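We begin with a single chain expressed as structure tokens, specifically the form predicted on its own.
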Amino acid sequence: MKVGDLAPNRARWLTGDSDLNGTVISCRARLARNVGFAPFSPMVTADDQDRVIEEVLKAAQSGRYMCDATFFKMNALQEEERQLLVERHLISPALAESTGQRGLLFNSDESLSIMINEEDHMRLQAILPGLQADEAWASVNALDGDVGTSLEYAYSDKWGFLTACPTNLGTGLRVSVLVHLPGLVLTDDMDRVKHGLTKMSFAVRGFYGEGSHPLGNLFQISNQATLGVKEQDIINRLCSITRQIIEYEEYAQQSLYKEAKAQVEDKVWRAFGLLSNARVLSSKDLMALVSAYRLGLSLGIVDHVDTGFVNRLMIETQPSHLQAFYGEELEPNERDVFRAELVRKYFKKTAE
């Protein structure tokens, strides 16, 4: 398989299942793990990294969950190919941009993956649609057990799983949700919500996680504490907070609609008109329009498509996906034209 072959694939986390009225796009559970035979970053050498890749692949591919998985070595990929994997949320921007021997192993529906030699030797990830935190945890925990039967993890009876960054010590578990919060943004309440979440030891990041900015009113919320907290407690607390945020978001949306019905409907229908007919669309404009259209779906203003369609549209129109669809390098202005053409085709198919 080539990286570009992933572009038209419909990853499981994009289906729109369990999305709680379109607010929760996906839920991810990620475990940080290191092996005992190699130094941690940044002391690890290229030879160490090669051995880590070899041993992780051997352990994972001989197990139950990754026996038919696909492996990509980052050093063998072009920048556009690595960026496509970032756009699909299979790897972090840090893995795409870093140097050294590193790789990615993932299953057919992209719900399970292992980043090798990012900050830690392994980042095991399960990503599912909607608020399926317990299911994501069960999946990544099973994968961890599978791989861990063949590898000796770096572990301390006092500190738990040892990691390159002290913030991941203990369980090594980060659970996150990707949520759409246009109501809170439009009512200028998002900064207050961010402040409250930070005080409760939750991180609020952008569309691609750490170091990224929000796009299309999409935010990633995750736990910060991993030491001295049980895994199930982490999951329960994140789910509880997420449901509270959903309540705030629904209240904000309904308040907006009640106070400015015509303006909200105009925003939604303008978005539909541009998505259906525009001849030039930048990536930033596309995400803003998709956000407005998704708001219309949540409020019942439009019902032409489901949220799964909108999710796929959001990913498949990202720059590196467009390059893969087109088959050759595109200049930014050419991408904007091709993006608009692709979106028009998508909406035309839904009307047939």
Given for the second form:
Protein chains: 2
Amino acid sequence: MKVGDLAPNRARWLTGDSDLNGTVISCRARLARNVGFAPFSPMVTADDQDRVIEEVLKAAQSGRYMCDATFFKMNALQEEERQLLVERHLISPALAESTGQRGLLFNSDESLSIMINEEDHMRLQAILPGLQADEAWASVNALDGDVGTSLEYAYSDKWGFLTACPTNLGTGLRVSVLVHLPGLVLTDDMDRVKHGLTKMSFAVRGFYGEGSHPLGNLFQISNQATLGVKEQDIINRLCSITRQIIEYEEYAQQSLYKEAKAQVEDKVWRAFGLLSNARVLSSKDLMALVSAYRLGLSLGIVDHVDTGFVNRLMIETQPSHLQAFYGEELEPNERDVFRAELVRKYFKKTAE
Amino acid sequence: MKVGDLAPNRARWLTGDSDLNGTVISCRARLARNVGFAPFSPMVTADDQDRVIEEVLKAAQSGRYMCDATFFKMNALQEEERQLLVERHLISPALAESTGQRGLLFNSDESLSIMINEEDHMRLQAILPGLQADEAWASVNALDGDVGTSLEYAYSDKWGFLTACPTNLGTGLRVSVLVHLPGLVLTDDMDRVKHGLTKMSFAVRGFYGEGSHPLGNLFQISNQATLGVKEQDIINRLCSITRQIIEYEEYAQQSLYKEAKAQVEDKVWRAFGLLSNARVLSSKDLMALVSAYRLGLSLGIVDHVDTGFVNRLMIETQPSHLQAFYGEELEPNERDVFRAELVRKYFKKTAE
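Since the one above is the form predicted on its own, can you give the form predicted together with a further copy of the same chain too?
All chains and molecules follow, beginning with the one already shown.
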């Protein structure tokens, strides 16, 4: 399998299932794990890394969840290919950019993966559509148990799982949700929400771009504390926080819609008009239009396509995906033309 | 007949005939005439004006061209109704705003009309689609001959036709063309063109709004000199100047299209996407989008509708027209919603 073949793959986390009226795109649980037989990240040698890859693959592929999984070794890939894996959320930008012996193992619907030799020897990840935090946790926990039966983890009775960076110490668990909050951005409430979350030890990041108006009104919320908390408590807390934010968001959307019905509908329909007709679309343009269209889906203003379609549109129109679809290298301005063409095709296909 | 009934009327000058690839919307020839039996405009009394109306109507309605014409007396109309006549180019803003005994007589396809007691006792007007300057001149000349057989005009062998303002003295003829020049505006050549025209004694006005980027990229070009020139020479000169400008415009459009094909197509298709999907459209928005769409028609990029459709869209979405279609008074923000609704309906009807 070539990396480019993944471009049209229907990753499970993009299906829009359980997405609570379009607001929660996905939920991710990841565990940081290290093996006992090799030094940790800053001290590790290429030989150590090779052995880690070998042992992790052996353990994972002989288990229940990764027996049919695909493996890519990073330094065997082109930059474009690594970038495509980043765009699909299968690897971190850090893994894509780093040198050394690093790898990725993932299952066919891309819901389970292991980054090998990132900051830690292993980053086990489960990613599911919507607010399925319990399911994502159960899934990555099962994978961890599976791999852990044949690998000896670096573990301390006092500290729990040992990690390259102390911020991951203990459970090694980081859970995050990817949420769409156009209402809170439009009502200028996002700073207040961020402030509250930070005070409760949750991190909020604009998903694309930084600042108070990040691209596509997408935010990633994740736990900060990994030490001295039970895994289930981390999950429960993130879920309850997320549900609260969804409530705020729905309230903001409904208020906007009540106060300025025509303007909100105009925003949504203009987005549809542009997505299905534009001949040049920058990724910034696209993200803004997709956000407006998704708002229209949440408010029941439009229904040409569903949120799963919109999710895939967002992922599959990123530069390395476009390159993979096109087959050869595209100049940035050609990319904007090809992106617009692809988006029109997608909308047209759905309309048929 | 009520003024509002005119709103959906298919005025002949809007058909898009002979419009030279969308560039020349219409051509207008008007003659300033005064009768000998009443004082001129600043000195005229209401009684004089009443007599002028009476005599003009008698002369015109007993002739060949205005026997079935409609007559409106201005002070019998609501402001909205007078405004609708301005929007249809049947009367001047001056006639709409002025008090006193004033009137309008016009034929069923709105190609021939007489404003009574505007600046002059009579303003005879012929308006036709495209660059039909000879035809417009022939038409208004015939009407003038017809009316002039039973009315004694104020005429001097030395000066020709006498008018209230010396700028109309002599022939009393003003000819104008309404042209769409998006190419020259986009290439920043409009100031140069204007300068050249002014030097040749032609006036250029932004048709809606002023400044170098007038609404809709529409310009009206007209002769300044009326004295000491033959009528046919005025017509010939305006036509040859207009043909020259069309050449410049076509060159500008083709250069733009060659240099930035995707961007030009994007502009046109986005305009189509917005016109057929927006839920709120200001008249400024509409004029800009209609201009982009018309450019697309000229360049053969789109063909959902023809220029006649686009001309009517531009006229029939003006405030007083919207009011007439809606039936009751609209607030400005309701107007933008209703305008968008109307435009969508028009595009949808054509697509069927």
